[in-house]
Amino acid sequence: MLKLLSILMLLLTPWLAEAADVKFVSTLDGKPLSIPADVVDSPAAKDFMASGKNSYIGNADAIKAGKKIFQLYSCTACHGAHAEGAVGPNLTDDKWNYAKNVNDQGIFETIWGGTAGGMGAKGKGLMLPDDPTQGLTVDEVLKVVAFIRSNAH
């Protein structure tokens, strides 16, 4: 049932993403993330917050801005200096812990809120409850978003 659910949602995400109106869902629990306005902090990422689509991919200056939020945020200790894997899962093959993964969204959404499986939450406000400062905004989640796909394979 779980996989029916899973392969459900593939199909329709790119549907929900051309709505005007995306919804971003945590991967942890599917309750709504939440995203403060202050935080959607670039072009890019209104652009992302309406669309679901990520601007930054392709883009040779956001992969290597994301690179660097990558090892800043110490993701290399999981995933490895070009999320090929390491404790934590390979980043650049096509197999996802998480089925939503495989699009910009999803993986914004598993980066963004954390997951059950010990990843925690890296958006800003949710990364350390009580500093609200601390955390990615969405322009820079979709930097590392952009960095992780230019090492997909």
Second form
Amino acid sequence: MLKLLSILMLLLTPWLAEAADVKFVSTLDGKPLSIPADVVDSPAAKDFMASGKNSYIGNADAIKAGKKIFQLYSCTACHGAHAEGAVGPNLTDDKWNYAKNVNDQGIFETIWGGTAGGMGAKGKGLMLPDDPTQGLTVDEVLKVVAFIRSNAH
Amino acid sequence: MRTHQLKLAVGAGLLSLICNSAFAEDDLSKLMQDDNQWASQRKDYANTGYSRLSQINKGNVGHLKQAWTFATGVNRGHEGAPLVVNDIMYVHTAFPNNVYALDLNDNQKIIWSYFPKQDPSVQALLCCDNVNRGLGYGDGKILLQQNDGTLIAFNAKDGTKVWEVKVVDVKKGESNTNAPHVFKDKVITGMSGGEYGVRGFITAYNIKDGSLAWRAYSNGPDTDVMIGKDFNKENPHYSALSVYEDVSGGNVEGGSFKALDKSKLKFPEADLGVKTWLKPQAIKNGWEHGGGSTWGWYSYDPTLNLMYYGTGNPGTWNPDVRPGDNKWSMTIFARDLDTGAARWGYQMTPHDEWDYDGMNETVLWEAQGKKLATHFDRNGFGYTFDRTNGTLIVAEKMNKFVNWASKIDLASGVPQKDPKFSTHQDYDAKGICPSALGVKDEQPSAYSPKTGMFYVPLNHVCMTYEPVESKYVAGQPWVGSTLTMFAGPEGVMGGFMAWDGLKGKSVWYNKEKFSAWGGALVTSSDIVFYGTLDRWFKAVDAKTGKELWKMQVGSGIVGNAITWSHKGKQYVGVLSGIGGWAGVAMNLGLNNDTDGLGAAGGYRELTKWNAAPGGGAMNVFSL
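Now show the form predicted in complex with its partner chain, given that the preceding structure was the form predicted alone.
Full complex below, order starting with the chain above.
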């Protein structure tokens, strides 16, 4: 019965079925997040989908790449050059507008799907709904998170 | 009739410096000449912030007391000022841009109010706090420019909506923070979004019905920029193809900062709004996302029928990806009010490398029989022009700490940049003064025809600046630089000065602990009023700068001081409610030194003076 139910759920929510073992929900409204399988683009991304763990944390190359992506997408505009906050919140201290951002799954969900506080979705396909080619892949978001965490104090 | 009157006035030499006598039959012109009213954001078409009221004078200003206050119920930065028209005060707020009409004849009872329903996500587009710089008045209508681009005309008496139009497209990252300005029969409104890759423009609507009169872009072909046939005819070198050597390679190749002298300039050229955006660019046709937003205060000379305004920074902040002068960003334009045709345009910071957004106000005045215009730019220079044709008369540093350029060559109009402070990608340029906030930002100066001096609120902030690669995505931030800010060499973050517009020199200068982020008011009794971020509302002597009076209000002041009189009594007032770029970091609870582009560090102590977020209120004082 349980199995039947989960198959039914898989049919109803194919994006979850494709991508995730962990259940990812929107910070905006708590509904399931759309993460198509084709944007789960690296071993680290696949691992994250399955475990909710970001294996890039502390990885110097990933942090460096994450900084570039952070700048490329003008995250600096709101959060400052080192994610220390500007017109948007500081991401390096222990104060969070959304408590779940303290763990990597939570902050991923916030970046991917956006918030009601003013940040738009940054996940591929969600960032610009009428242009699905825009936005970050799962791997890119994980690198950005690694960069953000590297600035924490 | 108007022409006749105009000739008569000119013939009789009666044209006041305010220059609105020609349309004395026009309702707004009458109101602007009546010092009992405050019918326009900067008091008059000329943007002087000057009132002839003198009941409050140096002898009694020390006795000013709070008359009444009005809490707006909205937190965050309250820029601009209320209007006072026919015994009604019209108060606006930061987002969601509520409006209240207060009855001055009945204890400030609310006559009507308006609560816009705006999508809260528009706040994410407002780069530097969700401010609104106030309402406009004309033709019996109150004009509100909402942050989401909706421009609304209300019946001033009862608040019924007369018409509304949509000015900007928020999907492209466009938004509005400016006050609508009413000039004659037109409502002029600009737009914000220089950090979103917008294509800047200014728009004129007919005040009767909200129909579009004209829209002029800041970049693109001459037809879009509405460049007229006599454009820059007295100063054709303002229309040069390039004013620096080796612009194609950008700063990376060691070029783009060596100024050409006038003999080497190639001019006049057409379509500079396209041709000065050279390859390679971050995106195809960089001018299409070339910024040049127009969120400041505008002025108008009815006798010349020219309106004046400044355009903002080019997009993106990384200069390497937009080699060339990037016209017509950073430009003061004079346009025919009726047709929109540009009469002259002078670019203050060609090929901007520092975000010295040129949108600050231009003040119109007269001296030695000349029609002048003075502008205190973010780039740290105070400019005086012949406003009839744009000829540059004075361009001097407002403070000696300005270091990105050694001087402005008056013959060519070109700044002589110091390569030490030029910026390029992946190079962290240090010690640049002023910071991106400018020596002065949006906080408007005032001009007194009595003292002949300008009164200028200042920022004393320097920065590091590192351009980085950034990707343009419609509606998303497109910044392309990281920067930090810190107090200037004098060790304070701000100041306030009197300035001689013809000599290009400061007459007196007071240090301020924080940036003076509110606009100035000067009266015929030679008193200057302005507010500070640490909650003081001050009166100083216009001739000496000596402090005459101060009172602390509920939150830091980023609003502009105003005065009016009611039933024979003079009042002064100012909106409080900390915010804007200086206050936004504090409003968001940032408190590390480097937070908020360094603003939280530099302005760190603001948290010791202000609640966060700051609550908005109108503060009114009288004897």
